[in-house]
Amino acid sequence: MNRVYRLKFILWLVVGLASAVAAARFTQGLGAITNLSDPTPWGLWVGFDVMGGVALASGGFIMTAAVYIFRLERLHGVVRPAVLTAFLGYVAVAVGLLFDLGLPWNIWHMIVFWNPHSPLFEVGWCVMLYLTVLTLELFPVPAQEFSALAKVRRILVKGRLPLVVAGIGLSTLHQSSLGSLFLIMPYRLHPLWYSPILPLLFLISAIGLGMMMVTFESHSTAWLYRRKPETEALAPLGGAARWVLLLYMATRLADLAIRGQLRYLVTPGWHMALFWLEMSVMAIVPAILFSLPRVRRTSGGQWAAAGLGVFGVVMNRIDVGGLAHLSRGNHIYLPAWTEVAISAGVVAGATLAFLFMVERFRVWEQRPADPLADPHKLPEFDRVGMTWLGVPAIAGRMVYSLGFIFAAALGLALLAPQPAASRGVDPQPVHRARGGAILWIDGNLDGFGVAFPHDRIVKRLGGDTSCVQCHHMNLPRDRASGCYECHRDMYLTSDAFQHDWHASPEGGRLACVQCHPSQPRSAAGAKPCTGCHKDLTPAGATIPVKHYRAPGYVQSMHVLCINCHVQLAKQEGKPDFARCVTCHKERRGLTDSGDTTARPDAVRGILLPAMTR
């Protein structure tokens, strides 16, 4: 049993580095804590937490059906185990939502506020369903300790052939509706990984893995527990996932061929090596392995064929959810350590919660003994303080809380403030507007921007006497500045002063004293600069500066732009003009015409995927 106590105590460690990084996410935001930007809102969590932790819940509807469907007693032993996997998986899967929503306080709206045009909508119910379903299988099981609950059980049992198939039926719609997810960004997703049958190769690969995860967790609780392998019951299931992993090999490789993609295959480059690196993980060596019947008759045959497929189905979705996208600009995304403490402390959290049941309850016929628990034994001293922390039971607690403090410790100590960039938030710098009448804002130049009509809004605004309202300030000797020219980037504040510049040899030239007459030196005791530049504040200018401080391009020009369209829109009386949606129309930068041929290259880049330019 050292073994379980030597894994417990690792799981709180890496549950209380998860709690530290937990606060700092839900008290400073995503941005504290991730590497997610714009151009990759979906990370490790999407791909690992949410995507991963479905399809390693597959086991469940497997098993169910397998048992209760087609009759198939020789794996009564394992179905427990399958649907407690199932329940943690999922209930992991919303936790992990938790993490990545940006207002996760706003998860119940889609109980109240229904979409169902978007594929989002079908996932959260059906995982909210299901998790349902997962319940009331599950509850028989605790609810057997307990004689208050006997009733309650009774009527679980009897209507579990109705519960099993509803559970099947939502999670095969689940599993295959992540899918979907990934049909709307045909341009984003490598055509390695995109295809339009991305839903039937999910539900494929979720079925195999289904099978794969159920000897894998077999094997492992069989060994951590020092329990007797279930190798010649779980026996059948590697020979069928064998076939569902060659259906998925076969199924894949002929969707390629037909959409004519198979040139990707042997194109040098990450993507080419990503795409054999996981089939061969996935798939190709764990079917192999399950076709050698020497390999998949023995425990540890079944349990390194299983653990690679396993491993290559969540590799497969990380892969989906975020690593083979094609990035847009010069943006590469790599997981914070934070977002890697999250994701393990989920996993360590499900795994505890596994443990625990399987030590309280009966989820296997058997529960496990553990000869070091016994209330009755001597006590066992340490043989260097000569203390005693109680029964071992008592003893674990201990040393697992001490374990959570001093893993919390040190993660809060590793979220001590850090400046903006080593947080992830990555400098941005801004270029200026293109176009004439109509100006095409895309700062960044990723491609992803609003078409202005410059022209008419000084028109309606009254000609050039309006200028003022947004050009509220300017650069020596110029005329409406534009804006990146002190907003230089597009989230991080500027410095549109410059001290440094208006001190060095190579720019201003400027001595301390002739700015800083007296003393002590500082920005309070400053000549303003309107001593030396008359023109920096135009006559008229409605937008007091204040301090030379600019704020991120993005967010100065929202409050400047919004502000005006809501003042437009209680005196028009057209509550839709301060809508997201009046300047950002098209996600790809048409005009307000409809013209293509109005998009800058950067846009018509984007159109295609990156690997065709």
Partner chain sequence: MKAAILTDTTKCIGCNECAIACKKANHLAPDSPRRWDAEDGLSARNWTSVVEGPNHTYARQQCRHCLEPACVSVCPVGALSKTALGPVVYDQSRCMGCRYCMMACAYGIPRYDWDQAVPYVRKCILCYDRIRTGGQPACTEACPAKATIFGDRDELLAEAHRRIAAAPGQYVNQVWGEHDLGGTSVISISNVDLSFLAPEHPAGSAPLPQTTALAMHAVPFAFTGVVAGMAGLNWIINRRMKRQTEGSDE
Given for the second form:
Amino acid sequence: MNRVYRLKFILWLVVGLASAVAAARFTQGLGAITNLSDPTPWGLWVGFDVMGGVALASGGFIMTAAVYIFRLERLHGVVRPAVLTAFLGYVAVAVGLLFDLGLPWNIWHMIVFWNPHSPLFEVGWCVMLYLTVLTLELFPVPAQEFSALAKVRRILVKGRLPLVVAGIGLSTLHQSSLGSLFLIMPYRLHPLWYSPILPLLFLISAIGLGMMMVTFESHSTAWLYRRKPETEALAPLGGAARWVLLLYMATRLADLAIRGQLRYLVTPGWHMALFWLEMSVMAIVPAILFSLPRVRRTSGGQWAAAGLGVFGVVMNRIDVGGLAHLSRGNHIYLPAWTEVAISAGVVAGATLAFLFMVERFRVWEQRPADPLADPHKLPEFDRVGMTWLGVPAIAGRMVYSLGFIFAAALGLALLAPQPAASRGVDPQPVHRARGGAILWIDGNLDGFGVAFPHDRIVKRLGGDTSCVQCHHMNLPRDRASGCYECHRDMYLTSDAFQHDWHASPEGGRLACVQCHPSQPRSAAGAKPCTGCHKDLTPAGATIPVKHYRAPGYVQSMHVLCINCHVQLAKQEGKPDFARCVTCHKERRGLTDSGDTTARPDAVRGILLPAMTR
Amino acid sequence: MKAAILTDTTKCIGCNECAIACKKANHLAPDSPRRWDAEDGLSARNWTSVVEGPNHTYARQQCRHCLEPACVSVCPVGALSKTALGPVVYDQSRCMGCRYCMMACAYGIPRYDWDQAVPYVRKCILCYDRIRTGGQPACTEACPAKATIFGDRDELLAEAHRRIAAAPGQYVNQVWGEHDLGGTSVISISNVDLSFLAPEHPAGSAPLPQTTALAMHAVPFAFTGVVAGMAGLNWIINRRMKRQTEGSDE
Amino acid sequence: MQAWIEFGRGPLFRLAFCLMVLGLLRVVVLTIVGIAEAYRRNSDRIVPWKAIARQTLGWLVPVRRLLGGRPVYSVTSFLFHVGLLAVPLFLAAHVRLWRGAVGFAWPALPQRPADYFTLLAIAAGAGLICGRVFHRGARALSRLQDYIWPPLLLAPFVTGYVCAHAALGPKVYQEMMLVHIYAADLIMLTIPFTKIAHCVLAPFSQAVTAVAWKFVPGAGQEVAATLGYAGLPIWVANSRSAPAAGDKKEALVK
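Okay, that's the form predicted on its own, but what's the structure of the form predicted in complex with its partner chain?
Up next: the whole complex, starting with the chain shown before.
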């Protein structure tokens, strides 16, 4: 099958998955789908979507500078795709930012409420202005197709030089200001990354990245559309990138030396490993590769070296954005799959838009052939009518939409485990069983209970000595306390110990030191209950008391009864003995939806595990 | 008056009354442990907490209300501001949720409503509405041991130094918050080193907003320089190319 | 077993439900786009909206079809659809599951009518299967999925009814529940991709035919001439006076 067709299908899958995550992001908040936390409030979305995205879009100002300022006419062919990439890159940054901002609908506040001291304020303004410049720079390309826009197009082409100069100025500012963002975090960013010249380092690496990104993108799309790669024209770009990368390395190492932080380069640990990996991938290896003529002059070599460098610079941004931070307490931030899905979805969306643009408009000198039009393929006929179906207006829409909905449904299915609207189980106090020889057990008094033949069971279990088989814990001076004394809630675990009651006037009136003779405020040094209550657990009790947390009433009753019933049913060959209806004579009528006493969700969690045990 | 809080950890008995009073005064919802909580006990619904340090010392964690706050300087929409009275307050109607304040704060104080679809930044505001009308913060009012007290910053600093001088063996000879990051409105004295409250933050350092000031001041000059340089270069290159083509024509 | 049940009504149910909703949305959008495209390509842009509406409603309400060929089959089919929609959507237990999952719900059927609807759907479904299997014409027109669908649709009804009414041991109950849940999941997963998609496509099917399929003027005569029947009278759609002799042409021209 066709490369473009296959790639688009995959991209639609990614976009579908991201859409599902996006729905969860805006309904449940950031906490539900990210691994962000109070100690690590920025993560992948800032590091990759915003900082990486802006850096990746730097090809736009590098190429316009090279062609329109420095007049390197050889590179004219790659200007348009570079500007298009930059435009889509900044749009992707804006979209990614909408996911990351807690209150994205307030993003326009930056235009109205000013704080010129903030680097982020400056970045925001530069991005807004530069996006406008890019729109004007790009507009002549689609305008070519519409004769009505010819006049506007002529004006824009004429006024290109001021636009280009303004674009370079704005890019210089915000590419470096992304580094300024982190100047205020000397206690958060590791010394290998934190530097007063962080803005300069960001700018140099962005320039290198711009050259490599243009190379990488040109070769990738050439492969995709089976076009002739522009290897000759791009070779000097690789050579220039080498010098920029070498300058970057030198600046960074000199900075470390001047600040006296060189020792961290050899201090083993996470940060040292990260630094060397980052430096090799973003600068050292690409610089070496671009120095080899064999690499610099072949399309495969250019593609590999540039791709590696692009990956490395993006990695640098992600490191500064979160991975290279000093950890606070036990918090270690690693992005959740949902965060990765959103980032991937934004990139996939931008790529689809790129492919759409190059197929519809003259981004290249020659528009690529229709990806679905294969000259060697016979026309497809409808199997029933044997009529020619023609090429659909939206190529491959059946397959793309199928991929989209499948991925979206999968995402929604994976995302839902958090009960968004469930209130959980409300407390339901338990009332004591009433009766004599036969006890009516109905803890929440909803009328559906069990008639428990207490005396008959006592007889069966062995008369007066059999109490301890069920009654495993007694109140002081009591022989067989009722279940409800400790299992005080129908479904929730309750406290059999009652700490505060022991200190209260109506309770034990105990002073703290009477139970906590040593270490204050801790359970570790407390006296055991049996220190005072000698007869708390009766001798020979079959159910061990492990702690003073009593499970819910329903669960306790079921575990107590069902285990014996199941055993007896097997021993005596009476399967009916272990069925629900043996004890529950009345079926709970599911009469209307307003019934609040029956709780299927609680029952599901508690009853069924007890029954299958 | 410059409003301030002085906490003397030698007097604190760890009863948590300050945190409870804070919750009541600011109408904060009951809290339960969340995935995104930090270890110091602060959260979107707990604006102050009592942290246990070495030797059963109890210290208060809360916003320091820096004299030159990093959070205020980085907020791109000016949602955070340092009031003349002293507190650093938050205007939630301006906030756009970028969380730069949380990243910039050296003490890691601002917290976020991670579980809300409409989240805001949450932190201590020194009970601004109460102290503006002549009252004092809920926490200092509630303290039964007078371990945390409210007053004028200069007076409280003098009081802190007086206490240290009166019982030199009982205190570490340092007033936390006197000079740290340019000084803070919430100051502490203690019998132990209080660096466990803000681990990686060295005491007695320069205010953080200075770190970005240089870069931000350079912005207009950088822009003008780049634009002028590019335009000039282009003019020169164009002229040269023109001459060359003219030369080759002749 | 319990884990399988939880999976079936947890993640798998969510996947099936979301895929059903999105998949049905997809076929609706694709159909509308297809109609628009066909309309744009047509030389003849007259669309008989009134006739389309009349035919669509006619298929929805069985009154008109009672007068047609198979009144019993029509009524059975209608009743089957009623039971098919009422029970999954309005059974009290289902409504309650909904409320647990999304926090809101709608009024539910009382237990007794719900039981009747279930039995009605089972009986009508069984009738439909018989009608398809024992009628020669229906058999000739049936594809494989036509035989698979009715039993698959009935499986959750039968197991659900048994679970709700019979006094079963926990094990048998769970097995029944397993079948109930997985059959329902399978149904929802396949609805958008099979003929059951007519639940949303029904309003469009008449429009597709009317907009997309046109004959050139005089098509009938040309076909007749090609087949060697030139000169014979031609039966026109919607007219009751069909000549007895033109059986073959009827099928072709229509």
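Just so it is clear, the structure is predicted and the values come from calculations on it, not from any experiment. Residue numbers count along the first chain shown, from 1. Note that the rigid core is defined as the largest set of C-alphas that superpose within 1.5 Å between two forms.
The Cα position of C486 differs by 2 Å or more between the two forms after fitting on the rigid core. When the rigid core is held fixed, the Cα atom of N444 travels 2 angstroms or more between the two forms. In the core-superposed comparison between the two forms, the C-alpha atom of Y553 has shifted by at least 2 angstroms.
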